[in-house]
Structure formats: structure tokens, C-alpha cells
Amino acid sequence: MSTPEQREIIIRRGRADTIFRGVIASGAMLSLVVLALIAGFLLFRGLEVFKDFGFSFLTGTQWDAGSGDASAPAHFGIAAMLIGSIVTAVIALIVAVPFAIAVSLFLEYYAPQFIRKPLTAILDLVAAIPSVIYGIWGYAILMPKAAGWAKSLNSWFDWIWIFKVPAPIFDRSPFIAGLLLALMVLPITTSVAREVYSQAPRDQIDAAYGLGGTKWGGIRTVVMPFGRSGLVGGAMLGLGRALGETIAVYLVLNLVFKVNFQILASAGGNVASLIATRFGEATPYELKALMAAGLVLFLVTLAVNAAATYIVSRSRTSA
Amino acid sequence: MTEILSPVSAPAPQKPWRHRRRDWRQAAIMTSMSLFGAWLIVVTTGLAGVLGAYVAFAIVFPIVAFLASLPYGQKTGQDRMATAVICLAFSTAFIPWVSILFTVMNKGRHAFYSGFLTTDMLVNSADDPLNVGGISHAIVGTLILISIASLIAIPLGVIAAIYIVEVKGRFAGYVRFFTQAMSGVPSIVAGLFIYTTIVVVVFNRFNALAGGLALAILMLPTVARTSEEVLKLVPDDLRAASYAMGASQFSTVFRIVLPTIRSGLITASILGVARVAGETAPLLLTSQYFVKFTTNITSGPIAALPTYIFANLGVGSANSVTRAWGGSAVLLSIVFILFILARLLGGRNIGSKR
């Protein structure tokens, strides 16, 4: 008996379905369109500034609207702000990632069964705390404390260059902004890490136990290597969040137009905060420069997020 | 006469994992040793206060745990130390959040009086005593902004999810990817974009519609992502049954699939609302802040809770900062209530038999 040939499946769609699929498809494309529009409009508005300053818009550190005539021309360069954004975001990740690993391991492997669900729900809940509330708390509660910590760090590790300060003022430093951002990115990084850690192959963990290994042995040899790429993705999602954060940073960071790597000093930079600070009193020309700065910030965060999404989704499918 | 069987001496059940008295004693000794070590550190170094003592304890405890379990082998020591570090890191991570909750509620409490929720700030300055003025304008403004954003973002988010899961179109992968990438758009950039387009070109003034649009950009990815997750939970049997009855895809989606996940979609919407309810930066660029109670969405600025907090914080006097804390307490309560609502609705098993 010969096996019957597989029949060709023909889908005939009615008119209603064709219209339906068309409408849904065009609606779904809107997110792409909006992203393109954002990039397009910011480029369109900021083009004049890009033309006038060229590459020095990215490498210059001066931000001066000038007086409007030839005697004091405007200078716009976002290097100090861009580097400042990266510095605070990196500080945030250095603080947040170890905690994210510990919290997610605790939730997946150490916490008693009955408190896992409530704790996960609480973690989702704190992820929804508005940034302005992080900001007001950071300003009123965290900053006085963190300034004290910064002072101690400075007195102990004075010999490390990045912990030096030009003047003994520790308020509104990149260090404090980084700590606040760490708190803000911790929920998202943790939730991604928790998800990949929970997918670690159970049989391999059991095998580690069977060989007489301890719980930590199983985590170190099975769970952590398994979750590494997912953790990187989660950290990058956090990085994107930290780079784009505006109001919280605005409230705890002193913007100074000078590249500064001394993280305890009261001088930092942040593109998003720059836009929020200068927007109110900007001249038309400066507004264009802010649009250009917004475009740079948009492209940087988009690249970081796209890479993070790619890594996370790949670590999901490989699981 | 029946013979009573002599009871078989069954072995008493052993529970080797149960904590015995010796374990408790050991734990007590370890903890007191760590407390002593922490006390030594607090006395001899710059660490001070409750927080300093906690940090000192967090440093000492894992080391003591390691040393105490060394007699059982190095591996056990490492295991105990890792357990101690992970548990301590977990509790440390929660300190700031508890502090935020406590501070906001504690400081916000002072701003409340009988009229706080029902008056606006038109005739008062932020500096006035705390028994005049209120946040009615900000609450209503936030509601208006959120409604506009929801009207735009929820349908579009659900449509994106339907495209990815139901239609499975050619660009489904791209739509998914870019919707995710959109969640990373910095909020201030969304504000800037709406400012250059809607505020400058269309209306030539700050207004609530622009604010709502900016929030919609930020809300869309959350709604799309959550809707996608719940759509995937719908069992394929339902779709197959619907098609077998001769239904078109259109009626399958709208009469079978979407009603099945109604509660999931509500959860998605609420999560989206909670995501944007506290956004400040885009509103500063689009709807600004206004002290008067208003419901006009196209002509002129409008207040919102986040911008109310920001504006009052900016004034900087004792009373205005207390007002900002009061606004924060209200905003945080709203976000949390929305979130818990979403949890309660989403907690029901989606698509399962009743």
C-alpha cells in the first residue's frame, strides 16, 4: 500500500478576512512608523545644528547659546553630557547587576515556595514606581546619606584617581545619580535574570546534587553559565533605561559642561537632563541643538535596546 | 473471639531535613558572633547608625557562616557563605523600596487636609499654609492625559499583538522587535518629538492632547507586549473549533479569541496606564503645568500629578515641598491601586474552563 500523497493546503480567504488582515497589518506597522517619524523629525529639526557644528557636536564639550550676534557665537557640543550619561549608567549597572543576580537566585532557588509569588509580585510593583518619586526620594533621603558614603569612599580610596575630588563637595555627583539609577533598573534586570535562571535545566541541577554537590555548586556550574547571555541582555535593557532616565537624574545631578570621570565630584553630565534643563529658556537655535541632542540620545538607547532585545530573545529560544 | 493484632513496631518517621536543636544553637552562636563583629566594626570605623550596623553585619555574617561550617568541608563552607550572601543581598535590595514607601506616605501625610483632594492652586501660591489649595486640578489632569493615551495606545497595542499572534503576517518578527525597541525610547525623546510636531506645528501651544500622545508612545509597547503574552495563552483548539464551524478569521478573533482573554486585555491596559501615570519628562515638554482646574484638552497647558510634584519641588520652600510629598503619596497610591487591580484581574486563569 502506498502512502497517500500529502495534499496541498489552499487557504481561500473571504473579503472580510482580507480587509481584516490588511487593517491589522497596517495598524501593527504603526510602531515602526512612529519610530521612523521620531528619528526623522528630530533629524529634520536638528539638521541645521548638525550642519553648523559637524562632528564637533559630538566631540565638543561647550554648551553656550551665545548672545545671538557675532561677538559671542553659540557653541553646542554634547560630549560631556553623553559621557556623563554613560558614566552614571555604568555606575548603575555595576551596583545593580550583582544585586539582580542575588535577588533572582534567591527568588528562584532559595526562597521558601510560599513567598516566591508574593515577592515576584512586589518586584513588579516596585518596577512601576514613577521616576519622579524616585527623584524626590533620591533628593531628600538618598542624597544626604550617599554624600556621606561618598565622603568615606573618598577618604579611604583617595589614591584611586576616579575617587578623587577637586573640592570637598559630595552632593549631586554622578555617584549618587548612579546609585539612584541602580535602584531604578534593578527590577527590570532582575525580572529578566529570574526568567532565564528559572529555565535552567532541572535534570542537570539534580545531576549536580546526585554527584554530591552543594546547592551553590549546582548554581555555579549549571544555572549561572546557562543564564549568562540572558543576564547580559537584562543588564543591557537596564542600561537603556538608565541612559534615557530624565527627571530622577535631573534632581540629583549637577550638570557641568566638562568631561568628568571623578565620580564623587559634584559635576556630571546627562543628555536627557540637559534637554529638560535647557528646554524652558532655550533660544530657537538652542532648541534645534536640543533636538539634535535628543536624536543622539534616541539612537544610542535604540541601539542598546535593540541589542538587548536580540540577546534576550536568543537566550529564550535556545532554552 | 477475634484476636487483637499486636501492634507492629513501625519505625517512627525520620525527618533528617528538619532543624534540630543543635542547628538552632549553632545559628544562634553564629548570629551573636556576627553581631559582636559588626559591633566591633561600628565602634572602630566610620560606619555608624542603623544602616552602618546593618552593613557591618552584612560583611561579617557570611564570613562567620563560612568559618563555622568549615569543619564540614570547604564545599559546605562555600555553600553556606553563598546562601548568606544571597539572602543578605536580597534583603538589602528591599531596604530602599521600603524607605521610599515609608517616606512618601509619612511626609505626604502632612499635606493632607479636608480640601486637599478637591481644590486647585489657582488662588494660592505653593508657599501658602497647608490648609489651603490642593491637587484636584492635577488629579483631573492626570485622568484626562491617561484617558487620551489609553484611547490611542490600547487599541494599537492590541492590534500589534493580534498581528503577531493571530495574523502571523510576513513582518510579524519586525513588528515584535520594533515594538520592543520602542519600549526603550527615552521618555524625554517622546516628549521632544511630540513637541516638534503636535505642539509647534498643529496647535502652536502646550495642551493636553499633545501630552496624551506623548504618553501613548510610551504606553504602546507595554500594552502590546502584555497582550501578546495573553493571546499566546489561548488554546489552539478554540481557534480550530471556530474555523471548523466555518467562521472567518475576523469573527474568530473578535468573537472567540478576544472575549476569551478579556481579563488579560484589561490587565494589559492597566499595566500600560500604571507605566505612564507617573511620567514627568514628556509632560514638561507637551502639556506643561497649570495651577487652574481645567478640562480643556486643546487650548493651553494642563496640570498632572507628576508635573505638580515637580513644580512644587522646584519652588523649594518647606510648604511647597510638603505639597510635593502629598502629591507623591496620591500618585503612588494611584499607581499601586492600578497595579493590584491588574494583578487581581490577571490572576484568574485565562482561557481555562470555568
Second form
Amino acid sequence: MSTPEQREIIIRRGRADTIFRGVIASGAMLSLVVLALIAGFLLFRGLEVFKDFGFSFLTGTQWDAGSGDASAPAHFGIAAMLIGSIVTAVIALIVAVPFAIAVSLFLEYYAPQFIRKPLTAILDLVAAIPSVIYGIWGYAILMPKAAGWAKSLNSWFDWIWIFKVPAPIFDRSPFIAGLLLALMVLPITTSVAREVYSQAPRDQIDAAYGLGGTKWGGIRTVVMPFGRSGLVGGAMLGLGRALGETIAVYLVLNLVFKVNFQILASAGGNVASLIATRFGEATPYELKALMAAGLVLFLVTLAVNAAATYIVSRSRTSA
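Could the form predicted on its own be shown next, to go alongside the form predicted in complex with its partner chain?
What follows is just the one chain, with no partners and no other molecules.
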């Protein structure tokens, strides 16, 4: 018998489908073009600073605009602010991730239907609150209470280096900024975790029940291992937001150009708050340094979000 000829499959799309695909593709390309233009603008404005300071711009801790003439040259380094961004973001994730796991599992497997929908809507609504509202609330309500918590942590765990303070001042610390950021990243982390947990294989969960397991047993042995990568991706998305937060951190954290790992001390900062603080009174050369700092923050945040998107998409594919 002769082998039949391979048929060519031709897809004919209607006019509406073609227009829709073109609009979606154009929107996707436009977003990439906008990102490229932002990165190009920041690189163009900050290139002189990168040439003058080189790698020391990333490793230096001094930020001095100088006198504008050769008598007092400028010195710019963002290492202290980069480390401050990472410290506050890590504190936020340590606080937010356990709550995100608990809330997502409750909404998906324990909450009745009449409670699940309102709570999910409230969670999505909280994610849309502007950061300045979080900052004002954190300054007026959270900071006075969190300062007392910080004082207690210092009295109990001052034998641990990160909980020591050089002076008994507990306001405007990385600890308070991290707590505020935890509230801000909690909705997005919870949303991603809940979506991934909802895709857990029901047959394996039912098999755990059939073997005499409890609901918690099925969640612990099936759901949580299945959603581990998705949870990591959601946490990294929250990390991306925490790294770039500006106004909220500015209101609850003192901007000090010093590498500080003592999270209860009233000193710290991050790159975004540095830009917001110095932008209005910056000299032309310092403005270029702020643009260079913005480019570094842009690339770091973009890399974190890209890694998070990859992890979440991989978890969906494995489902």
C-alpha cells in the first residue's frame, strides 16, 4: 500500500479574529517598546555617572552631590540603598508568605461559598489601594504600635545582632517598613497562591480522603507540594513590588546612607525613596545619578518579575 500524501492544514481566520489578534499583538509589542524606551532614557541620562564611577556606583555607600565645582567633587554610591531595599523586602516576605498560605488555603478549601466570594472581592480591592494611603496609615496607626513591638523584640532578643539597636529609638525602622510592605504584597501573593492551589489534582485529593486521610492531610500531602513553585512565584511578584515601593517606605523609614542590617534601628532606606527624596533639590549631575539609580532598580525589579512569571507559568504547565 502506498503511503498517503501528507495533508497541509490551513487555518482560515475571519476578519474579526484577524483584527482582534492584530490589536492584541500590537498592545503586547507596545508594552515592550515602552519598557525599552524607559530603560533607554534612564541609560542615556545616567550613562555619564556609570562612566565616572563604574562599579563603585553599585558598591559605594556615600551620596554627596559636592559643591558643583572642582573644590568638592561629588561621590555617589547606592549600595546602602540597595541593601536597604532588599532588607525591607525580605522582612515583608517573611511576614506576608505565611499569611498568604493560610488565607489562600482557607478561601479555596475551607470557606463556604457565601463567604468566599466577598472575601475574594475584598482581597482584590485591597490590592488596588494606592500606596500613599498605606503610607499615611502606616505613619499614623502602624508605626506607634510597631515601635512597641520592636522594643519588645529588642528586650527579648538583643543577644541576636540583627535585633540590637545603637540607640533606644524604634520609630521609622526597616522592621516597621517591612511590616507595612507585607500588607501591601499580601494581596498579590495570596491571589497567585490561591490560583495555583485551585489547580491541584482533585483525584489525588480524593484518593487521600479515600485512604482515610483528613482534609488537612490531603492539603499537606497533595495541595501544598503541588503549589510550591506557584507560591514561590507569587512571593517573587510581591518581592518585585516591595523593591520598588516609594511613598509608603519614605513615610515610615529614615533615609540614612549607611549599610544597616539591624532591622530595629531607626536607619535605613531604599532606592525608590532615595529618588523621591533627592529629586526635587538635585543638581544637574546628581539628577543623572538618580537616573542611574532608577535604571538599576528598574533592571532588578524587571529581573525579579520575569523570574516570578516564569516560575508561575511553569507551575501551570506542570498542572
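Heads up, when I say rigid core I mean the largest set of C-alphas that superpose within 1.5 Å between the two forms. The shown structure was predicted, so the numbers you read here are calculated from the model rather than taken from an experiment. Positions refer to the first chain, counted from 1.
Think of the chain as two rigid blocks: between these two forms, the small block swings through 41° with respect to the big one. Per-residue C-alpha deviation between these two forms, core superposed: residue 8, 3.0 Å. After superposing on the rigid core, the C-alpha of residue 27 is displaced by 4.8 Å between these two forms.
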